[in-house]
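Shown here is one chain on its own, the form predicted on its own, set out as structure tokens.
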Amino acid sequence: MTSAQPPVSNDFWRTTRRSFTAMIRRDGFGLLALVVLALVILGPLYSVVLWAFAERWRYPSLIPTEFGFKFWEQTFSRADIAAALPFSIVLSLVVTALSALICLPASYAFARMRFRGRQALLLSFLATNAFPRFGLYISIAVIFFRLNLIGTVPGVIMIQLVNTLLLMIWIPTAAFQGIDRSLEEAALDVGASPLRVFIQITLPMVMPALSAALLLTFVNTFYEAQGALLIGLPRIVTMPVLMYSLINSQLVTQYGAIVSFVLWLPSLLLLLVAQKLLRGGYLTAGFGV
């Protein structure tokens, strides 16, 4: 029995090496791309998470030599953070609500009405995302300066509304377009009013897509920094704008890392919820309506 084990072991390792070599030859580029992608995405997160809990971290150590929560209390006791965080949340909620109020009726019209230039108008909402936004913000800032909107809350709200158009128009438009119209027609045939049909049939069917659009819009607005920086300063400071100074101008690295970590977790949860609600194809379906 003992003399038979080495040949079996040699065969096993020989087969394993051959299988591994074949896999590398077949999927080598994909594996390399996966490793690079993991390093690019997870590398910064690894650094942020470690810095958030590090009390002592010196070169050449790959991990902190001392962990703790000493800098957490210092971070959230800062007056600028205590003011910017709740203001950013309220601002994002206001922008999301205004965007829904403006865009949802427009998306319903895009889905149900046929008019000249409809497709071109839908595609025009890509303009804010097809080109670098900073150039667009500069042009808007010139107009806002003449209207005395620089450094005001209404100015920041208006500039952030620009970033919500794509999500709040395309996703609901595709959702309304995907509804089986026969259900609505059947309800109308039995005497239901158009308003009742919309509330009891149409709205529940599109609610998952609308919820996902609202969540994505809130997250996108909360993290918008360029427009808020250009239009809001010096009087209006949102959390992303404040993070510029915390990350780039502070000697204490933990301040920026802690704020980034705390803000990253809720956004991750919201995005996961949005992914559950949003079925594939809602965003790209706008090309075909």
Partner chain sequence: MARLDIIHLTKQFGNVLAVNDAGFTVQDSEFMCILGPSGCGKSTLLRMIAGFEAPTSGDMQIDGESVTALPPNKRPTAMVFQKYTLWPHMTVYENIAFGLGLRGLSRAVIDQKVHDSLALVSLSGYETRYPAQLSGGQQQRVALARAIVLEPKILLLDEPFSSLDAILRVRLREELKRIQRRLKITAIFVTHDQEEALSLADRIAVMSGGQIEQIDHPSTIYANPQTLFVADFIGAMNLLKASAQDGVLRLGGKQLTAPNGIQSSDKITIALRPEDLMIVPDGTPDAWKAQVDQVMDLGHYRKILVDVPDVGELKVYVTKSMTVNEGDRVSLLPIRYLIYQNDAAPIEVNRPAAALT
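Okay, that one was the form predicted on its own. Can I see the form predicted in complex with its partner chain too?
Here we give the lone chain, stripped of any partners or molecules.
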């Protein structure tokens, strides 16, 4: 009985090879672009991961000569890291939540209402991104200094909120605008109240875009360093700020590598969770793919 069956794996490889060569013939440029992109994106990551687990890595060997977790223990026994990691996570969550609270109603208004200066206001959110950030931060820092906000948690939250405005207003505005009004009219027509229409019809339809906006806002805030550095120091130290100082002032390369590796994890986890929670293609739809 078994002998009658065709060699499955052989067949599989043959078809795979065939489709692969067909792909190269059909779209050689695409494949080349893929390889280059993979090298550019994955190359640096590869180096960081190797350094994070290396105990000994000296020129001229291509990979570390000894792997181990020695530096992990050392890194996490540092008091500054033990304090900064949970603080950074909570800070990012708070900033994301506040940003949503402020921006989502605003984006609904931008999408649905016609008022004077709408276009100018909408464009003004680009302004914070159109100029070098640092200049903006310096002038804000001067004001914050007078208001005694330097080195305080509210100060850092406020400076980070500035960064989130563009994403949290533009993406949801586009999403609300993209919804066909007759879908809402149809719901009104079968007897739903305006509030119910918003909750059960409008909101689910903009959810992919809102999730994308929330996710990007969280990740961006989590990695934001300039503003946090300028406004937060000396008392407030977030993970990226700490990473800067570890990379710049430590002789041990592994500290920086381990911290950057750890900094990856939240966004990676979040992306995975989001992909699981949201239906297939839902999130990518939110990113406009």
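Take the two forms, superpose them, and find the largest set of C-alpha atoms that agree within 1.5 Å; that set is the rigid core. Because the structure is predicted, anything quoted here is derived from the model rather than measured. Positions refer to the first chain, counted from 1.
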query	finding
Rigid core fit then residue 39 CA moved by 2 Å or more between these two forms	yes
Is_shifted residue 135 between these two forms (CA, 2 Å cut-off, rigid core)	no
C-alpha of residue 204 off by 2 Å or more between these two forms on rigid core	no
Shift in Å of the residue 269 Cα between these two forms [rigid core superposition]	5.0
Core-aligned CA shift between these two forms for residue 189 (Å)	2.5
